[in-house]
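Listed next as structure tokens is one chain, alone, in the form predicted on its own.
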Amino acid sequence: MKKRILGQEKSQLVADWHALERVFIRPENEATRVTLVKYMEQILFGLHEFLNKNVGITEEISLKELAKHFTDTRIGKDPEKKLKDVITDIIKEIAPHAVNVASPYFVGHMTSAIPFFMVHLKTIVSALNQNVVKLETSKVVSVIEKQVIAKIHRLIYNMGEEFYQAHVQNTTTSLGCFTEGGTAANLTALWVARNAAFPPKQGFRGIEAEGIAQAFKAYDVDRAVVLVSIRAHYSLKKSGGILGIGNQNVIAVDVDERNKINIDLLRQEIDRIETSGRTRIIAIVGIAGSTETGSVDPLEEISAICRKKKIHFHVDAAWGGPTLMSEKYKHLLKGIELADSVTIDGHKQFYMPMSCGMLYFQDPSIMDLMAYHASYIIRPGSVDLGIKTFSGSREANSLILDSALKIMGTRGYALLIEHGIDVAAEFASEIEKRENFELVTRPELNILTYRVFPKSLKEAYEAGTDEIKKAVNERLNEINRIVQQAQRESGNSFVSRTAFKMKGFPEEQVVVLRSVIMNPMTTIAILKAILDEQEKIYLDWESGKLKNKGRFRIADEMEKKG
């Protein structure tokens, strides 16, 4: 009996104890060993060449077409393929339809190339299979995790040698924790902030024990809120739902012309909340590298407000945190050392494999507010790291980061950070030189937004009424959606897109192209080529060479308006 899968025929295999022993303990045969070594050698020692050869950006095939090959929902009773065939299928059939985030032409998301040595480290961590929820399943790796947490904590807070010697391996305090990503880190930070805002008191055992309803009753309030920028990551709103305060109570404050939270509006919102009464602000969040624009909020000013009002100050530095390793640019994050808690992602600008998040606290004892125990694993009195983490079982990401810091050093990482920021600034200047483009948000770190804005439409916009300007913007939104989709589907390069309200369009969503410059191989020459491709796509579409051309014409609208 044979099955055809993605164009390949495979003979049916049989599951028995002998076969199980063979696949579980060692390679099935010499052919399997040769295939495994062949591809692993390419991946381990020629990662970028391998990806460019086997992936490109991605093959030009629609998801709908791909999905047709993956509709069999049955698990075979017996094995379908040998290991060597599975490996070959992944390399030949799956990889070409994945996305080559290592390509220097992939500049659209916060996922990029990883150093080749990261694959070695990830392989070792997988082989060791340590579970850092508990010492009995990790031992020395838990000790290393506390050490690397202290290293990054020192990068943020720089408390001094005496402080770190007191806490680096202290079994009763915690400087932070590893999580699966920034979402889990932000959730954990707000979880701690919520518990700190409703602590135990006479007749009340605390919000963690008794819940939201009893907490509100005990503290005579009707709701709890978190204040964030409108550029904040969606994980913060998600946290409101999970923590029971309601996502509508994660209140977004508008930004200024630099896409930073507007401090005056923040103060006004706080005054409004305090005047209305019966509301507790459990945290204010500052962003250090927003997802859409890369902007950094005025952290020192937010901190001053939080200290005065006794509100937990959290900084979401999932993206921008590693900028602290650059002597040239660390000033951009000035004030982060004043935060009560800080999120940083390892799989972003620490260039680690997916997925790794981290959370750090200024107060080494504050994580006691979310400690849990279980008699079979994290018993009271034990020093297991899982006592004070949202996650249970976790892989040893700390081992990868610790090794990477030793291999790269802060200066090595600084070179990567500085390259991204410098090239983003060059890219912004190039966009401004081109008559068919408009720079929307100037980069502060290494993220910027822009849009295709043809010269003819600029003239129409500048001369037009408010209605004409609105019509122009609608047209631009259509153009930029089409250009981004066509460029993505062609598979040569990739820039993402987003939409947000901006000055001049208070009631409208403006579609923009978003570039994230974090690949050290991405040069201004490559970015110029990406702009050339986008301009050609637009011109081809406008001339009718591309399908799905829109029927709307701005000239027609102008004629109607007289």
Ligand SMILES: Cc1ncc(COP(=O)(O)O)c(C=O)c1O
The other form holds:
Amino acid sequence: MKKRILGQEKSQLVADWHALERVFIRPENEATRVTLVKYMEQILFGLHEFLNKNVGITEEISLKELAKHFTDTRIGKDPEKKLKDVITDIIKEIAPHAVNVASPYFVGHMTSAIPFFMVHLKTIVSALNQNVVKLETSKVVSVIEKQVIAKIHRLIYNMGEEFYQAHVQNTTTSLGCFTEGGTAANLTALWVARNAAFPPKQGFRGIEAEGIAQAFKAYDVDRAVVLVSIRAHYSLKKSGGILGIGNQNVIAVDVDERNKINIDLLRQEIDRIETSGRTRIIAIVGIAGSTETGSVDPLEEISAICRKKKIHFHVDAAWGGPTLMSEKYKHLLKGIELADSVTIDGHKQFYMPMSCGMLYFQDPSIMDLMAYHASYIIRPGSVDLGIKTFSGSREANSLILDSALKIMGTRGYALLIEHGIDVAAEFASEIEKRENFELVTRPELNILTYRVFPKSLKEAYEAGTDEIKKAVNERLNEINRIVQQAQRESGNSFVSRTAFKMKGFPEEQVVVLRSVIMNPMTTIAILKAILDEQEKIYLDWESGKLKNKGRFRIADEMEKKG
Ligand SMILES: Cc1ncc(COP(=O)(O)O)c(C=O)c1O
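Output the structure of the form predicted in complex with the ligand; the preceding block shows the form predicted on its own.
Let us now look at the entire complex, which starts with that chain.
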């Protein structure tokens, strides 16, 4: 029986089969067409206006207050709203309470402004609605995906024209895959590495088929581990849980004073593992742009260890990967080309909309270790990209990246990357000049950490005993928590907060402010204003005036200063 959906009868909205046909098939006449185009205009420019108008991060309303408006858990039987009204509601009621990640004052996370054309490209992907799990629902888009994968593979590995001609459209080999994000890419890399570490042999069909217990029995071990630095993203630990080796077996090695994995400690850890025996090292991970500090591990040195020991070398370049497009800074990732696998996020420094991750492999056959087939799709011998991916159905994100690369060129992306790195360096110098701040981690790429460290406490700290130092640090942790929270809540700007152990504080967490410079509109003048605001919040708090925090408007202060 036909249902009535989304129609309007008299002044009431009711389900209506005729309306459903209009929604699903096409606009029925010129007037409807014009209306639909108007909606698109509303989305593009209504939202854009919001982003331009609201310099602040978010309106001053608490999450608790907001949540009170979202407690109705029933689905209405009859339609409640027309598309036009839904769009207007989102633009007028929802967007102002969302986070304006596009603001140049939003410098706290790896999510930022995206080029305007990304919205068009995302719309095309939705309109085409291709499913790249299989050729039968994507055709040319699967072929484009293979091509763009080869382009990024070439950026990392630069294997030469002959190699790429042999593999770019090869239906049996794979140079990589698209994933939901960096987490899924890291998981997939370790999944392949795990399977490579416990391959099939006489009497054993491989770990993928028989599982961990049988694999350990077949290879006469009790444990499988992954080695990372303490600065590694938590997705690697999570992968240890998912892959059944146990997240405690994703072993975190300490870092040196520049937040890079300490190679001597890494060697010692490997020696310890080998001496105690009965443990297989599945992979060693190098980070190319750590989440908290942006530091890059010594990739060449890790690679040399991995090659000698025949261990899978994975590089998590979810953040830093696109630095390869900058002639000026690509040397910072030296050694990435030696990795067995590399994670890069599209939704980070390729400035793509959420969400897009990618994973690349040096060996075009290694992904066979995670191949799956089904009789209705992803059949053996087919080109279906879903044969070798963690995901099933998947949107054609590759189309967005392919188009963006054409629009921007590597030079366009390099300008963005170089801006971030250069401005972060300038920001670090500015922090060092200010007597009430301390630069905690110097930026290598475009991420840095620092903290409010009042001059008066610096003197006490420097002259103090270990006990005094500890007490000062606790006080600083409190100050920085308060400053970050008050700044976030006042909604003018946003810097994130993290905590880690630092040299000199081996037992304690040090609370730091974390700044990620990726928005091309973020200038040093804006960053100076953010520091001014933080200093003002601290001074107000110290003198008991913090309740006035909302009155301090960064834009007013900048205006005053001309
Ligand atoms: C270095 C690194 N790896 C992996 C990830 C996880 O990426 P995603 O959030 O896209 O899953 C992140 C996210 O910030 C990251 O910084």
